[in-house]
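Okay, so here's just one chain, in structure tokens, the form predicted alone.
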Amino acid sequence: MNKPKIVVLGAGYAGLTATRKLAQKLSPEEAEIVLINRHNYHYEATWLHEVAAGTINHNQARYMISDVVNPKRVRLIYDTVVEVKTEDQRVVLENSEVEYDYLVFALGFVTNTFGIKGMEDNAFFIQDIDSARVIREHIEYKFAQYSSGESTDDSDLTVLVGGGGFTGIEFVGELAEKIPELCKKYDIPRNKARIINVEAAPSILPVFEEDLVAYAKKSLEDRGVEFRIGAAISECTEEGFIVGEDNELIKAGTSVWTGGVMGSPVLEKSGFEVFRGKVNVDADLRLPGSENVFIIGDCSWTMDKETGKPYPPTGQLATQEGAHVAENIKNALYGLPLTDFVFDDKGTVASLGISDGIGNIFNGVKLQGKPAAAMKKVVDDRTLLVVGGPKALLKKGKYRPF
């Protein structure tokens, strides 16, 4: 009898956690495990804003998959997923095909521009290591151009950030650390460089209470960040964003869109029913109507039974889903009932730069300032440990002093 083949698509938080847990729970005799990922490395998606601002090196935010997954136990395939054909249990890759008995779909997110005119062509996106590196290099290039006299337009020193959610605010927090350094390096007066955050909603950081949001906003403003709240972006041009009812053009040398994400386009290509860019999965994390396909991480909406709303798509949700899927696949292999996923919310922390932040942890304990920044590093290191194990933590952990 052939061993069942479990194929995991994507080595982000959800996919890598699922793979490592499956390898721990199942012996080589019980199942063959295959992990397919475009790159030979995993990157910390929740650190990308730091890479984009240039406050950490891109190599700190990634580690080799083969360092944390034993290639003798898990077959590693580095290729791009094109399509999943569920009717014959096959994954089409750019360079080959792979059959499966159980599939874990965890291909992560792509940027969602919500159809805003020109955003796709004229803005930068923080969506992977390479795109984050390009942003960092572009910002510095604009400062170098200005310093050399090649550019005389002050707006080239403006970084415009669309979106006041988690990524957008954490990114401007890192920029508030980095821009003064660039001004010093290129001998540019600090008041010439601007950081502007634009958000269509009436407030930033909707996941936090008003007092924490007010603290975050004042902290960032005190360090030079400007906010345009309640200002919808109607278009992104080569010059910047066109915002508000009066169609004001905010000019910038660098425009970055952080206003939304959706699941991998492979979902639709594969014929899965998609709602707002993701699949609504069953309570056991399976594709509705499927016995052997699980969809997790940024590719799925997982419902909170108490509120009737989906859980916010966070790193801790993805890792918990990955672990749960591993347990459910083991149950399925042995004919045991699958269990419903229940999210254990350990709280939320947002960084506002290296030594500042806000947080809400352990059912209502509020943090702000340095304690929140310290807790953010604890959260980041815990994720490294859960997803990559002790080796990843020792190599990449954030042991930076304030």
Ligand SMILES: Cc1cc2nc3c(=O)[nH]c(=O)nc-3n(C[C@H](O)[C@H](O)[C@H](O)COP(=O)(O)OP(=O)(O)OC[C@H]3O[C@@H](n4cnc5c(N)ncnc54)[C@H](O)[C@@H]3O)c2cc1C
Second form
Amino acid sequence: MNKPKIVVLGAGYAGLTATRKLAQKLSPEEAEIVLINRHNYHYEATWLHEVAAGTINHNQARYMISDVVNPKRVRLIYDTVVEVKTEDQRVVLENSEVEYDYLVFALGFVTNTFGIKGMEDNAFFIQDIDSARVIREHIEYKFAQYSSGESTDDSDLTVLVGGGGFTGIEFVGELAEKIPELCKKYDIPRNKARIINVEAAPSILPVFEEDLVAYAKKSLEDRGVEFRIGAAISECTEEGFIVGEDNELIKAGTSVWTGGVMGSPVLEKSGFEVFRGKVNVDADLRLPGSENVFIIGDCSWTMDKETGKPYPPTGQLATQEGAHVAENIKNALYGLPLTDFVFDDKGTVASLGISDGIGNIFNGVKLQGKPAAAMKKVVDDRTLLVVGGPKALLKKGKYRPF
Ligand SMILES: Cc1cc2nc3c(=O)[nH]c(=O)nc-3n(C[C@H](O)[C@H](O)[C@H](O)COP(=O)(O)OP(=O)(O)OC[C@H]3O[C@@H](n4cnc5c(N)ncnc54)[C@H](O)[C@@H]3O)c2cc1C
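Pass me the form predicted in complex with this ligand as well; I've looked at the form predicted alone already.
Everything in the complex follows now, all chains and molecules, and the chain you saw is the first one.
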């Protein structure tokens, strides 16, 4: 009899965890495992704001998949997924096609501009290694042009960040470290370079309590970050953002949009029913009405039965879902019932640059300043260990003291 074939799409937190757990739980005689990813590396999506600001090198935020997954056990295919054809259990890739018995769909997030005019064409996005790298290079290019006299427009030294959520605030925190460095490198007075965060809502960082948000805002302002809170962006032009009711143009050399994400466009292309950019999955993480397709990580909404609301999409959630899917696929192969996913929330920590941060851990313990920054490094290292194993931690860990 043919072995069942399990195909995992995406080697992010969700897909890589699912693959490694499947390889641990199932012998080669029990199932064939295939992992498909666009690149031959996994990247730490939660570190991309550091890559974009240039406070870490992009190579620190990625590792080779073949270093943490045994290619003799798991067939690795580096290609782009175009579409899933559930009716004949087939995945269409740019360069080939693959059939499956079980499918784990874990293609992650893309930036959502909510249709804001000009955003797609004129703003940079933080969504993978290449897009983050381009931002770092662009900011530095603008400083170099100004320094050489090629540009005399002070607004070329402004970095404008749309969105005061997790990504936007962590990014301006890194910029508060990097911009003074660039000013020194290019002999530019620090007061000429601006970092401006624009947020339409009445507050930044909605996931944290008021006192932590106030701490974060003051800490960033003290280091030169300017906030435009309650200012909706109506358009992004080549020159910058148009904000507020009086259509003020805030000019910048670099405009970055971090205001929203949604699941992979492959979901819709495959005909899955999508709500606010993601699929509402069953409690056991399966696509509704499907026996053998699981959708996890940033591509799905998973309901918290206690609150009746979906869990916020995070790397932590994606990793736990990856492990749960592996267990459920094993159950399915053994003819056992599938179990419902329950999120074990270990807390949230946001960095505000290299040695500052805020956090809420272990159900209500609040952290700010250096302890939060240290905790963030612990979280980052733990993720390396859980998702990639000891090799990933040893090669890319942030355990060096700051
Ligand atoms: C700057 C930033 C900071 C963040 N900070 C935190 C944090 O502190 N804590 C936290 O918990 N969460 C954080 N998040 C959110 C977290 O990164 C996401 O929730 C998480 O990455 C989702 O994991 P995933 O496995 O679903 O998808 P991803 O990490 O997006 O992985 C998807 C994988 O699929 C691949 N892929 C995508 N499309 C295709 C295709 N068509 N074909 C082939 N391969 C494809 C990608 O290359 C990637 O390898 C942050 C996000 C950002 C951007």
